[in-house]
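Just one chain follows, in the form predicted alone, and it is written as structure tokens.
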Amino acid sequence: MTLKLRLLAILCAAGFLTVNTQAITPSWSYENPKVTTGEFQVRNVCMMPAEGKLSKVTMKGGQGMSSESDNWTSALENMVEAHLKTAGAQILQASDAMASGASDEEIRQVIVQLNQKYEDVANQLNRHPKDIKKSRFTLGDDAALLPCAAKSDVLVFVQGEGQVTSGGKKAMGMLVGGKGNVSYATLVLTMADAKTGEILAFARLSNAESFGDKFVDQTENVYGKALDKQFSRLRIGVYLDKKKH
């Protein structure tokens, strides 16, 4: 054990240094009122391909986590779909040609185009999320080019962004009083009108620090309850029916 790590252990044991494991990274969401009031009903959902990006921070610097990112992407996608189904929504896939006669390559090009537009819009959403209420953001009519759009109310974008910090890096950060040396992850959920491309909802669901690195393989425990609350707020499926009474 290095001198700095030994010193850290001594400080913790003596009670001079504590870690707040209950701290919560803020989560928030913004929705267009026509969704939360039930004017716009969400029962059929077209899932865009999910994307999860993880990076690792060690004493030697940052590094990619391609394999872990792929696994996390699948976990996030499966979890969101499962909770949408539980809410009573019917799920379609953006990559499904259905009865359109479109080729796989044609659909892939549309998905790429929409993802590029979404990235541009997401930057604006992060800066001015309240403007969703003003119907300011849209992907444009290209959203309707997806075969699934004809039978869907919304397109759903699922993205994850996270940082896994090594034990040594965490210890060093605590020792010198630095910030940003904790593991964290955020699930970003966006819904767009499947016909017009208008952004109807934008949510960032962040994990508690007390979960540590568990967000990688315990997505349900980390985000499940928050997702249900979000879908209830959006009055998706069965939640729409319940709030009528």
Second form
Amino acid sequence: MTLKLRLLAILCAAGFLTVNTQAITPSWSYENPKVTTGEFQVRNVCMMPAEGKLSKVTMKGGQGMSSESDNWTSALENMVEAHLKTAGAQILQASDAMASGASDEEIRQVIVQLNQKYEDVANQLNRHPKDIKKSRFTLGDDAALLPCAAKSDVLVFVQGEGQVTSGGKKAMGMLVGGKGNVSYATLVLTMADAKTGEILAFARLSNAESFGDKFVDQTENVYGKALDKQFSRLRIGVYLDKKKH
Amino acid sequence: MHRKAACLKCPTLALVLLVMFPVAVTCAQELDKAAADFHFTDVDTQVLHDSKAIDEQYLKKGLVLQDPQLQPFLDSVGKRIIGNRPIPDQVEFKFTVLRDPMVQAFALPNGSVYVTTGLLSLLEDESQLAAVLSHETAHVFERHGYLENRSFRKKALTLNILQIVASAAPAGGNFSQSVQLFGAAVNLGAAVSSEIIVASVFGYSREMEHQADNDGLIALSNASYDPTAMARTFELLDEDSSLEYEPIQGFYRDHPKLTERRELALQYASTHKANKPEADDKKTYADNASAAICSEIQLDLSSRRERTAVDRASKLSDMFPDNPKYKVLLADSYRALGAKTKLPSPDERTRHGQAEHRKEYFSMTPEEEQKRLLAKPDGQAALHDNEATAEQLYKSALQSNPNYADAHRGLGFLFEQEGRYNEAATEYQSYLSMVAGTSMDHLRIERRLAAVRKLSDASMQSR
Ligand SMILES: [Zn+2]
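Switch from the form predicted alone to the form predicted together with the partner chain and print that structure.
Next comes the full complex, this chain leading.
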């Protein structure tokens, strides 16, 4: 085989891998039927502080992305809030003391506790998300300790995790195959009953990109439509009224 | 979790160092020289920048515990340990408590020293805390964070915290946040700089850790703390770790090293007496650290570490028998223990038992775990005992202070759990009558009261 032919073969193989990796992980969601049927109505939402984590993989190894992670977290949080608002939901913040007598320290403690409970539940939730339909998972009614709980139907957890793969690493990955040739991100949305803590919905929106890392600074383009679809499915706010008629 | 064998410049010694500490002198001298000759490069400036970013994240995410009694206490111990040593360039010592059940302390290269509520609630006296701070501050004085980072770069080591965390995650879990339940500080810090966090939380090179222990022991004696405190701390860390399954274990839980470090610390202490060692007062320590211990008990209860909660609350309650708050926390812990025993059974302590516990931890919800335990007579007996203990403790708290609302609330929870709905309603009502309408737990208890009233009516009717 001549050098040119060999190069062509390599490029074809790389192209094949690229096409294959565009849809590595499909997005999915599971909901409790009481939400999708409208029996449990979601009009007021309390946002838990979002968690976003980006890391970078280069030919030299892994790296943290401190300021990017921070900006990405805010972007994810703002985007989810904006789409919830578009759906007609009222937004409250878990860190807001509202009219309660709770101190900032007390609220911080409760948020950390709820996050811990959530992470515990996530161990089983990640494995058997279908069981949401059977009301298997709950944070317990500690959820109601948050000052926002009184005026909210649900607590919303927003978690993002992304890996930005450098161009060199991607090119190498394409040549040798394997998972190293894409940048990928996962956005997880979880909705829990604000009074009882029951997990009502769990959605995972994933994307993998062979070229670029759009999820980092074009969150709206990447997730916007999927979010609207998700909120319509959950019959949040205006979607609830629309489907009634 | 030690990745590097030893100083690159003395490979023969490196092997010996694995066995004997005193021979580490040569490498320690090299490290001393490296710290003394230290000058900032661009790479180091990035580390400094990342350290500040980690500090900001901890504060922003609400992990920092701010308490008016604990903070000055921690600051005073830290200050005493630092003494009048010259502070290195670009270092500002700051001592901070993190809300995190992971038993851990670590220092960032900029001088930020973190101690978790998990560790503070385990320690027993001020000199043990001083021992921890003396070790951590030594890493800062010796510039270990920067030096370690430089050596990472030289060797192009591709350490990624995600891989370490993933090794603790359940099989198939591709979302590393599934283990955030434990070690929130590690996860959050790693998002900023995995290199800094890997080294500071999971341990620096063997020589650096030896040097930090050694320098720490000297600082401890110079500050007139009992030098045996370091050995006692290692012993405590080793003993406590059998209580519960821990998804991630940092350097403070590294067992073979704890035994070795304890022996070396004892050797040192036997030849170095403190100038004027002060008598250790466990009660004063517990009082000063009470905010961290109480926070930790709540965190333990939120992360299925009920045995640890019972242990920590017992210590507080034993030391301050008249304090209803601690009694109620202990009662809450016994109530949460449910069908579990206070201590792991001999079966649970075996390798197989531990593996089973680990499996359950990831596959069962707390409710399912309780149900499984209740299927056996042992579980039923444990539940009965724990509920009886909790009831007695709540009532005892009310004896010392009849208006202590939290005790009424706890009794309400307990009676509801036991199906004693009428009594639960009475307790919830007492609670609500004692707290302001704006109190954090008003909504939850109102809802519970309505629910138990319904259940109580239903059971009356069925009779
Ligand atoms: Zn250390």
